[in-house]
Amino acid sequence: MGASHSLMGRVALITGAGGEIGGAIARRFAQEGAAIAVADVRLEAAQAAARAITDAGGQAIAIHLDVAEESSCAEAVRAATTHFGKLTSLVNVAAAVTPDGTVETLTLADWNKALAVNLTGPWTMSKYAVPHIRSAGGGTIINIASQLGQIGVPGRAPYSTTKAALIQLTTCLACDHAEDNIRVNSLSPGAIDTERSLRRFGTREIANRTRGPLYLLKRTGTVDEIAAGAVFLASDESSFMTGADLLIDGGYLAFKGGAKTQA
């Protein structure tokens, strides 16, 4: 995929960038000309992702970040702005892995972990990033939500609820900071072909065979397709877009998973 350099001169801090979706976004932003602060709770994963960017000729640093800890969020923003001199984009990708279950079987710790990472984390990161993005003349915040934030899913209450709330937080941040020239949007992926999602099925073939019929496009998505959407939201190509949710779900919600409707 050829780069258009649509993010030349930008500086992005990406949480969860040691993972597959976050890493793909980081690499694509770097290809488009942005300098990247690769942040992850797993420092070795962040270092590997940053090294892949610098080996390809881009600019990147690795930062240890636990988005559930306020001091860690503040330090990540400080480290990024100190190293690169400014911050123009924040991409909140980090998400908690929670077990499946109902309100009866899940623990309060399961619930609180999802809230701390999936919702409070983006809020705290935005709290510390907004002043720097404002002082840079404006920029973007992108929150990675989910198609599951718009539908009910058995056994996924913590994840679905936090992603729905993240979409609402996005709209509120957009309203609060439009005058700061900060555009805030969310991006909601459908089922994406990652190792985390494949663990539910065992193999990629089983995953696509099981999930494919639920989507209009008859397949799951790729991390590169999500990264392309994130580049669009961070670039001037989406300059008249804020407070919106960009749904990249292969037509799942339009198709409603193949559910038959009653006349």
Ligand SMILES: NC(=O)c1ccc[n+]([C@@H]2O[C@H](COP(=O)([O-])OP(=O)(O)OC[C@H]3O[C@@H](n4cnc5c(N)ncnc54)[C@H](O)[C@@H]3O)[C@@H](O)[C@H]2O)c1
Given for the second form:
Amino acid sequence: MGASHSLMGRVALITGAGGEIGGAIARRFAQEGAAIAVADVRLEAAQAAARAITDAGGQAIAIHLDVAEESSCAEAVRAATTHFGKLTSLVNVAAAVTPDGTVETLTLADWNKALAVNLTGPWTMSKYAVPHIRSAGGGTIINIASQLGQIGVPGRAPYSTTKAALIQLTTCLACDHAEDNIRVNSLSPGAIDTERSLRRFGTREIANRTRGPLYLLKRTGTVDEIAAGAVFLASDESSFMTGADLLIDGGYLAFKGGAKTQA
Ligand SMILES: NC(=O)c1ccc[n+]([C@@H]2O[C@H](COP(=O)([O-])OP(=O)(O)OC[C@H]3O[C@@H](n4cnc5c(N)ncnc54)[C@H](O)[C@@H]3O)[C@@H](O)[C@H]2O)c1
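Moving from the form predicted alone to the form predicted together with this ligand:
Zooming out: every chain and molecule, the one shown earlier first.
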């Protein structure tokens, strides 16, 4: 992928950047010229992702972050701004892995964990990032939601509900901070070829065979396709876009997962 340097001079803090989608976003942002604070609850994964960027000639630091802890969010923003001198972009990627189940089978702890990481985490990170982005003259916040935030999903109420709420949080933050020149958008991926989604199917082959037909494009997506969308939302290419959700789902929602017309 050729870089156009669309993020030259920017500084981005990316949560969950030790993971697959977050790591791909971090690498693409760095290729586009941004300096990256790679933050994750798994410090070693964050360090590996940061090293991949610096080995390729980019700028990155690794930060330990638990988005469910307010003090950790505050410290991550402090570490990033101290190191790079400013902050212009926050990308909230971190999400908890929670078991599938119904209100009868899941525990309150399962529900609370999804809320704490998937929804309260982006709120708290925004709370500490906004003053820095404002004082840098403005910038962007991107919340990674999901196509499952827009439809009912059996057995996945905590995940689906927190992603729906994250899309709404995005619109509210956009309203609150337009005056600060901070654009806030969410990005909703469809199923992407990652360990997170493979966990449900076992192998990539089975996952693609099972899910491909549910997509208009007859396949699942790649982390690079999500990273490209995130670069667009962080760059001036999307300068007239705020409070919106960018759906990158291979046509899953348009196709209603292949549902046959009943009427
Ligand atoms: N993979 C998909 O098919 C898919 C589809 C739609 C949306 N998404 C969303 O994309 C994002 C990334 O997904 P992924 O597939 O790369 O998952 P992943 O599990 O590889 O990455 C998530 C990262 O978040 C980190 N994390 C978890 N809890 C944390 C916490 N409390 N504080 C800080 N970091 C924490 C994990 O350590 C991990 O590195 C998630 O928000 C997910 O909901 C993924």
